[in-house]
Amino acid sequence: MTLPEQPARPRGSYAKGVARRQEILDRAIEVFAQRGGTRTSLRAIAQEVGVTHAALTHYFGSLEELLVAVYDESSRRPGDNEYTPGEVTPAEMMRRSAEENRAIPGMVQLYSTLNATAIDGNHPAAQAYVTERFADLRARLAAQVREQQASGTLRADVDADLAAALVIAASDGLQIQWLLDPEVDHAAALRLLDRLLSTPES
């Protein structure tokens, strides 16, 4: 059976839709950077962003999808602490990332909200995004650990995959503690972890 051809979508209309979605996303990032990820409705966020509820629903579908899009887009943007992979230890990489995050507390709160949303089991988009993000980050950090073990910077008796998971767990847990108590020294704790993983002479 031959299906009827679908009418081609006008390219101009598609390009305008992409541009409009990006415009809304850019504004949403600004809003979440200020307000964090406190649970609220799409309708309330639409008002803060300056668009109709219908427009926000059209481009993002649900609050869950908006949270994912905002965090994903903001995390892809280059920060001040750019570096070449392998030139710093995994704990130092997370320390630099945390330093950037602390300048935008709202995004740290959004990240925590997104993780909580993923864990509750009722939000598949958030769960898939966070699960994939952790898997990718563990793989990248484990590769760094192996590279630096080979160069003698990090201890050779440490399992690279477990070390990667430990560094992420330490950084994320410290971020939550910092949100609750700004006196918690996130950077110093990660430096201590770095020393524990490093070879005595490095």
Given for the second form:
2 protein chains.
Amino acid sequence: MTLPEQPARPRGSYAKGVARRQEILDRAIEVFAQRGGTRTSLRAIAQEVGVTHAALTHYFGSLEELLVAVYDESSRRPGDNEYTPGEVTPAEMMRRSAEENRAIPGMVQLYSTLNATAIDGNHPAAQAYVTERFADLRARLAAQVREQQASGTLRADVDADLAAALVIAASDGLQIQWLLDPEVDHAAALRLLDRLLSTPES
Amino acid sequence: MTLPEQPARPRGSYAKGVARRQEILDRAIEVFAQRGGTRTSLRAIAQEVGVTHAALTHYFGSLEELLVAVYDESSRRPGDNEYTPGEVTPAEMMRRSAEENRAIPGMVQLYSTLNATAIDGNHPAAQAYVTERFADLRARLAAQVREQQASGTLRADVDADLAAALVIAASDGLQIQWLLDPEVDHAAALRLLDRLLSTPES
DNA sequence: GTCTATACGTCGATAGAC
DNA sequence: GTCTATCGACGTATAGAC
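Hand over the structure of the form predicted together with a further copy of the same chain; the form predicted on its own is what we had up.
Every chain and every other molecule in the complex is listed next, the one we just looked at coming first.
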């Protein structure tokens, strides 16, 4: 739900040009979706969006903030399946989310780029966003693990927080391997992890 | 082992300035180790190494190839524990390797940067290196999994190749989460995965 | 308030002098 | 074999047109 009061605010800004900003963001998302994460300079994006590169910095402040906005918006959009019902297993939830991202060509690259940007210091906005996203995701998955441990679906002898971090890490890492070598079966490996985490059929 | 005949060859080059190249590479490794992966422009590295940036491109061709050379050399160096004995479990092997990398400050960032570089297309040298490294690692781990399945240490009902990809992915993904939030326990999560993969104590 | 034009410093890469 | 000089492109910052 994330609070119903939230029309279309730019996140941190004091409402600059809300409508126009959204318009530009929509175009930028299309651009990122079509081309891969490759060749994404501020100027190239601006040209395809149809504005000057200075207009982008006007609305987004910097390239890293634009990347964050594009990823955030387009990851929030597709199925609105944040807060999925608790019946699916944790790895299955990551699998579905990753599958949606993989349907959009540039998305996985954008995600990896964003992670690398966040990692290397000197990019506080990206770092804050990615760090918070990981923390949220871990908390949500851990809660789900605890639920399903209580209902007997998942093994009770695993630490929920560790399992949450493990499932996220597995999904992210498998996506990278899959990008470099499509023979790596992201879905099958996550299904394996799910099976390892579930209670033995005894 | 990787063939004993290999004195110090630059990898793909036709022997430009072998000794001098190695000298520069050694210095570059120290530089990467000390500072984080941050602030690593070709010119900055050159300045600290004590040459001009043109000299670096002379020996390494491009920045991406320098990154590959630095990572390759310094990951091969520390414990020479490629091809570890088969007694340790797969996740334990990744855990040890990651621990060594984490002891060198800039190493984890360099690894992530390299992965991102390989992913985004337009960097064929990095892509080829990382792709091959993943394939090698998967093959080695999968063989190890099969061994330990035969000896009864690991569960026999998991696909060895999937398990190998899963363990590598988990280790890589956990390192990223750990970099952004040191509370994420890389070693503990890998130990959990190891336990999930091992045969039930029945 | 929106956006363009423009300039600044730095980047990776290359050509040619020495 | 290494450096100087130079290139086009990059992200960012600012001044001012509308």
